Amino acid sequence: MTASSLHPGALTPAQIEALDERLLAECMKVRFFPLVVQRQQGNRIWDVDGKEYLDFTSGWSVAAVGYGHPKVVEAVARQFRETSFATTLSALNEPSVRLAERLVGLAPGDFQKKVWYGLSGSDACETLGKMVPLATGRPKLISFIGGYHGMTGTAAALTGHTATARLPASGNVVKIPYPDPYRPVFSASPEAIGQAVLDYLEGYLFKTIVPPELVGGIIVEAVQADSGDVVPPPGFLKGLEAICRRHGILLLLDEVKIGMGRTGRWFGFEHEGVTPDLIALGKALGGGIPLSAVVGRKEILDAYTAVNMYSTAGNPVACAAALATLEVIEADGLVQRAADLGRYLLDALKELQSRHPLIGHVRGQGCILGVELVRDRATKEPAARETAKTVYRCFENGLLLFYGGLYSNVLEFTPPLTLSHADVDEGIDKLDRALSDVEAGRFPDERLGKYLGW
């Protein structure tokens, strides 16, 4: 009897290895230690040998109600139990319409609203790079260099993340640069930064190569996540909203990182008060189960029929999971725990910066940070070997972290919004230890391996 052909309990961490090396393809991962998850629970997620981690990942911002939550769980055995699958291509269920009341009772705006389902976060924002220019008869598109936005056919060129670098990219996208105060572009201060930012998109690029009146929206994250939970500056997003009023341009918002309460409001945006046209959200919202959706604008939703549609989208099932997740953020208070939570962990990870050189900048709004470790704070250099070292020492501490950026180097928090002060003090303990073994050269290159994440 082979390995494959057991039981996947009966497999050791290095047949498992094996078999995921030699069967499963490259172009899907992104792998920074050699985790073989067993199980999850809440914040804590134990491999095949038992041992524990504290989490600070969420899975990339999917699990933010923490793992395995009793009433998503439930709600999920549930539904299966009555209806394992109806396809809202051609039939209805009730999940279905009870989370798009919700959703849209959510989101603000005083116009008719609709709700699109799919699977993912690629799809919601494949969505609106799809239906905007169909629906508003303008052919172009703007997005910001750094925007994480998908890895689909149009959401791959909305995308301005190396990531999507080798993709086929589309003519109709324009990017421009996002006001990062640490890392400003137009040799502009921190402060100005995003009104430069905003100057060059209303008075040079509308002037130049691409006419208002052919760009149907503009689409933007209120914190810049996999480009390195970049936060703009106060007013940067209110000014984008006036210049997409004045020349009748949708305000397109993708929440689908930072979606569902993570940043200490529902959405966001909501930090600035605008009120997008079209919103994409995705990962936090199906608790663990593939959903995604676009809330916005009727008339943007509901321009053709069968132009933007998967077949196991919208099922019963995975709304089921998801209206439980919105009723365990709300009677939790998970919002306001994410906002209260998150400027502890911030606090701790300034002071952290105050004995680390490797740290440059700590950033971050609610339960979404970032920490961008540099070689040299005065030039800003990258240290993104540094960085792969120290998210891969956190792992051998029990600590799961992830990292990304422009330049790799940026260590990112999103866990889940469940976690308590003093997993956090846990956290930061074992983060410490990593950074003193990085700074002092005991973490030799060779023990990174193939691990180099991004």
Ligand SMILES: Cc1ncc(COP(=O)(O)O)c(C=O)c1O
Given for the second form:
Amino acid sequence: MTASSLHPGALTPAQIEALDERLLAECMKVRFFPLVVQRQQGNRIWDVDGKEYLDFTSGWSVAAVGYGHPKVVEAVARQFRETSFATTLSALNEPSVRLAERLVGLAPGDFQKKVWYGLSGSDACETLGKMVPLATGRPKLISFIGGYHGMTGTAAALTGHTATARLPASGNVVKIPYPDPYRPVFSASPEAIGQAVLDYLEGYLFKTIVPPELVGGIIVEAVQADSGDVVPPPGFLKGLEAICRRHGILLLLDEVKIGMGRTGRWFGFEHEGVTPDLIALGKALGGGIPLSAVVGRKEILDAYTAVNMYSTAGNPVACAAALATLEVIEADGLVQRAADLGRYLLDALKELQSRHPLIGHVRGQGCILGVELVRDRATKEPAARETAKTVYRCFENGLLLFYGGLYSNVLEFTPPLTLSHADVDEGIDKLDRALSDVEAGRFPDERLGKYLGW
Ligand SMILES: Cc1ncc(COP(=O)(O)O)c(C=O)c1O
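Next up, can you give the form predicted in complex with the ligand of this protein, since the form predicted on its own came first?
What follows is the whole complex; the chain from before opens it.
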């Protein structure tokens, strides 16, 4: 093991790992392999031993424009020199209003909009959960099983993921199934699952224990990411919007993970042509600098003064990073590129499916894709351990992939949108070899050690 060559006196990987284990809290981790990052550029990451990795994660969908993009680096450095910190809570600054202007311009809807700033996807969803009941006087919210909206109080209450199953729930949040065509509930067919969920909501829940006049909003992801990158059947989101309109309920779109171009449109919900009342943004928005936002109806975000604020939210450096990120997405045509690249990646993954029995289902929209691993294609028994092993083997092969899913068995593909076709070919080859090793039993159980993910 060598110490970092960039920093004299740097710790060795073993020292970093030991300190991390001793000092960093487990409740903030979801680790799949022992990667010690030293350097990043574009869609590549180097560890402290100088080994190069191709990144298919964007660090949970944050680095959409790649790592260390010169325009973002320059914008951050310039802004930090000018204003190392200025609080948007109690003073005005130019980047925060310029960014708000851009975000309001991107969001659809012929109504007056405003922007709220925070630091994480969790606090953006927290804002929806806090402000909607407060402003509408309707106490209840509806969210989806499998939906991931964050880990802070209200956001965790909205989340329907196994990761929050142990946390206290909120009595005012009612969770309903998300229409997963691969694992449909209600004995529905893959084609009928969207309508079946809508019928359950409007024809049963609203008529029994959830009077719609008490529901302030419904929060939904256009592609349900952390439950396994589930793409709902066409028409589902449109049907949900119609229900919201019939009952005066606000439609809340969580675009934290898929927004800013990843699906091949600026926002994932644009594929269905719906108009959300409020949109939560984060991750890719800040180009790597923590920043989140809610864009939407003025009357909700303006309902009260000083009830939802964070000292460092919307600071000029983060807003300058976001402005530069938006500029890069636009100038480099990354929205269209996400669509093209996503199709290419989807085809390559489907080809792998034809050769690897472990792959039960391949799905995606643009550059958010999921590959669900099963022990048996007929019973669809989730292959969770095999998923962990595949991801670890990919890491050994020089490819970074994470996994998620309600059953911890879905390989997730959220690469930087700057990837080339050659990068995709390279990554697919590494994944192909990893799957072959796991299927052939060439990756022993003990090798995983503590790297069991989630
Ligand atoms: C759809 C969605 N919403 C919200 C969040 C929470 O974001 P953060 O981890 O930045 O708090 C996530 C995180 O994965 C997410 O995928």
